[in-house]
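In structure tokens, the next block holds one chain alone, the form predicted alone.
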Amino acid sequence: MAGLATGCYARLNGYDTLLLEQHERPGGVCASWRRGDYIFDYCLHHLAGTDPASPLHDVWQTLGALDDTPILNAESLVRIEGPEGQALELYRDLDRLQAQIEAMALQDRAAIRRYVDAARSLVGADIFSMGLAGPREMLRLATRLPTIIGSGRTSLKKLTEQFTEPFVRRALPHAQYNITGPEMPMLPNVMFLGALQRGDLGWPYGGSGAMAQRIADRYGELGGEIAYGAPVREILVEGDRARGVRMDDGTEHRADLVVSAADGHTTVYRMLAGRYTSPIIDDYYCFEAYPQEQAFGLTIYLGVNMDLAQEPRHLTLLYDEPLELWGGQRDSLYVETMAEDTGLAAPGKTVVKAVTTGAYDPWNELRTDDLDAYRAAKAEVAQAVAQRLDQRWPGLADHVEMHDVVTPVTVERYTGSFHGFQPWSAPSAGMRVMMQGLTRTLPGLEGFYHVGQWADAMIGLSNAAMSGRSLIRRLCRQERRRFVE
């Protein structure tokens, strides 16, 4: 996404460009693939900028990402269900959300109001577009600083300590994509709820792969060139200036500027052999800093011959009896249902996507030692998930027609990303990294730039796209030319 955005904005501003894509299709992790009557979508959950009033919407329109694509807006962020039939649904209508929790836990009215009011205060603050904000928008954001700072310092786990109702206490830590733990702040959750109330965070029909292809088509219309199946081995450097790249087959491409949209570890330590780094970058990628396990590390797809169009799009299931999966137990599961209306399933059928934590090392060791055992373990995971979801949708296990399992090793093979993970928070110089990025440029190296989630140590499809736009805007400013967008 960052490379495609860089290419589009570069062409709009008169730069000659060549995008080198190691895979046979565009998009990187913004990917989907067909299995029979089903399309399995890896990336999109909620897309910031689907609201036409959002500045991000203009970016997506410039990139051709949305065009006239229908946008699906779910009724809620997630429905959290307990093992005894309890349910808490985080509705996009905040008044409805407040009334629901009060009906469940009237004794916790003060805590409920604090939680929902934090989301209400962010309805008018488009934090997702902060990188595009002008003076007026920044002033509007400044008035929300107390909520932003307070919610950033309070974890979802800490929030639940303000409640006395047992199920609410159990459910709320799972409120944001089922990412739990003391390190998960409340801020993303109330940001999402505020954005949903505003009419943002929809889902474009056809999903990730279709969206990436639209942007690639837009880039082609602008005169840009993409070489597919073109993995880069190294960045060519002469006199501490990037001069081009050498491909895996030994061919070279020379350029005035080199921009990497690959992950940071591959870029810094393989393509540049670790010659241009810093203590902050080394700290970020050291063994002690990077996570051994990550949320969204394991994704299970089931193509089900059942119509689940009336079911919640986003669902978290809590278990008393843990779900046994290869590599450990899970006490909860985040699930998305995508029926015919999403463009991902044939009429009467549904893609059921389950997401949970995943660790790189054990999956990598298994695949390295015994490929057949690795494939068997993935099949066992798919079967175990289908059997557990059969409790929620009786008969589901018997109606699975297709399945697939994505491990961190799958992502690493497909995209090259370090351990198949998403970026994590910087262990040192956190505020500096937040403001200046991690590897947008590298110390001592001229003519080189890095874009994407890894360059900023910040996740999000919109952040990746904005990083490409920001780079070309910066280059135009340096050359004293008008930035075209």
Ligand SMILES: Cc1cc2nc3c(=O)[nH]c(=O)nc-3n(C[C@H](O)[C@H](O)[C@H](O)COP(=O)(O)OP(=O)(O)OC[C@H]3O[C@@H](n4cnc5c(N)ncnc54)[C@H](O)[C@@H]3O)c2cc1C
Given for the second form:
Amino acid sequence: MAGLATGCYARLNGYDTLLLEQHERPGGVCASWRRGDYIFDYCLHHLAGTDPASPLHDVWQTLGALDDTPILNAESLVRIEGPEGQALELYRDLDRLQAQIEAMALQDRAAIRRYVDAARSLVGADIFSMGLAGPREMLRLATRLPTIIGSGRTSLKKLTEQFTEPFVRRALPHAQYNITGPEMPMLPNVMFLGALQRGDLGWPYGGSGAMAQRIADRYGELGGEIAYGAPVREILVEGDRARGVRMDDGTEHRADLVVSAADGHTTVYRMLAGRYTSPIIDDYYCFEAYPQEQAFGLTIYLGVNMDLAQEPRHLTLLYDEPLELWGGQRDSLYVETMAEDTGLAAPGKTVVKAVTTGAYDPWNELRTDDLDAYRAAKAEVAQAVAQRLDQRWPGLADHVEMHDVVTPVTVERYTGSFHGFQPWSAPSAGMRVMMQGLTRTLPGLEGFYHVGQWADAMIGLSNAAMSGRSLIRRLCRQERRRFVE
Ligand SMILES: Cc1cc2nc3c(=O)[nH]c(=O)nc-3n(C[C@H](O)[C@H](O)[C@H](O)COP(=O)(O)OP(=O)(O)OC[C@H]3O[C@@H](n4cnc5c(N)ncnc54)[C@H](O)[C@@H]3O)c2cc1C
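The block above covers the form predicted alone; next, return the form predicted together with the ligand.
What follows is the whole complex; the chain from before opens it.
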């Protein structure tokens, strides 16, 4: 996404560009692929900037990401279901959300109010497009600072302790994509609820791959060149200035500027052999800092010959009896259902996608040692998930027509991304990294820029797109040229 956005804005501003993409198609982790009557979508859950009033919407329009694509707005962020049929649904209508929790736990009225009011106060503050904010928007955001700081410092777990109702206490820590743990702050959750109420964070029909392709098409219309199946091995440096790249096959491309949108570890330590780094960058990528496993590390897809169009789109299922999966037990699963209306399934059929934590090392060792055993383990995981979801949708296991499982090793193979991971929090200089990014430029190296989630140590399609935009804006400023967008 960052590479494509950089390319589009560069072309709009008169730069000659060549995008080199190692994979056979555009999008990086913003990917989907067909399996029979189903499209399995890896990335998109919610897209910031689908609201036409959001400044991010203009970025997506410039990139041709949305065009006239229908946007689906789900009723709720997630419905969390307990083993005994209890449910807590985080509606995007905040009054409805408040009424629902009050009906479950009137004694917790004060805590409910604090939670829902935090989300309400962010309805009018579009934090997702902060990177585009002018003085007026910054002022508006500043008035929300107490909520932003307060909910940034409060963990979802701490929020939960304010409630007495047992199921609310059990469910709330799972409120944000089922990413649990004592450190998970409440801020993303109230930001998402506020944005959903505002009409943002929709889902473009057709999903991730279709959106990435539209942007690649836009880049082509702007006269940009792109080469697929083109892995870069090395960034060519002469006199501490990037001069081009050398490809895996040994061919070279010379350029005035080199922009990497690839992962930071590969860019800094392989393409540039670790010659331009800093203690903050080294701290970030050192063994002690990076996670051994991540939320969203394991994705299980089931193509099911059942129409689940009336089912909640986003679900978290909590279990008393843990689900046994290769690599350990799970006490919950985050599940999405995508029927015909999403553009991902044929009429009467549904893609069911389950997401849980996944570790890199064990999957990598298994695949390296024994490819057949790796494939068998993935099939076992798909089967175990299908059996468990059969309890929620009786008959499901017998109606699975296609399945697929994505491990961190899969992601590494398809995107080159370090251990198939997403960026993690910076272990040192956290505030500096948040404000200035991690590797947007490298100390001592001229003519080189890094864009995307690894440059900023920050995930999000909109962040990746904004990162490309802001680089070209910066170059235009340096050359005292008007920035075209
Ligand atoms: C499971 C999952 C769900 C997500 N859900 C959402 C969501 O709902 N909403 C949202 O906004 N964000 C979401 N994100 C985050 C978002 O997808 C990413 O932050 C964003 O797509 C990152 O884009 P990028 O361009 O920075 O990196 P990447 O997508 O990793 O792009 C890097 C590109 O560089 C290429 N490359 C790497 N090495 C080389 C090389 N040597 N030579 C040539 N090419 C190379 C790769 O093939 C790839 O195309 C999700 C992420 C994941 C993993």
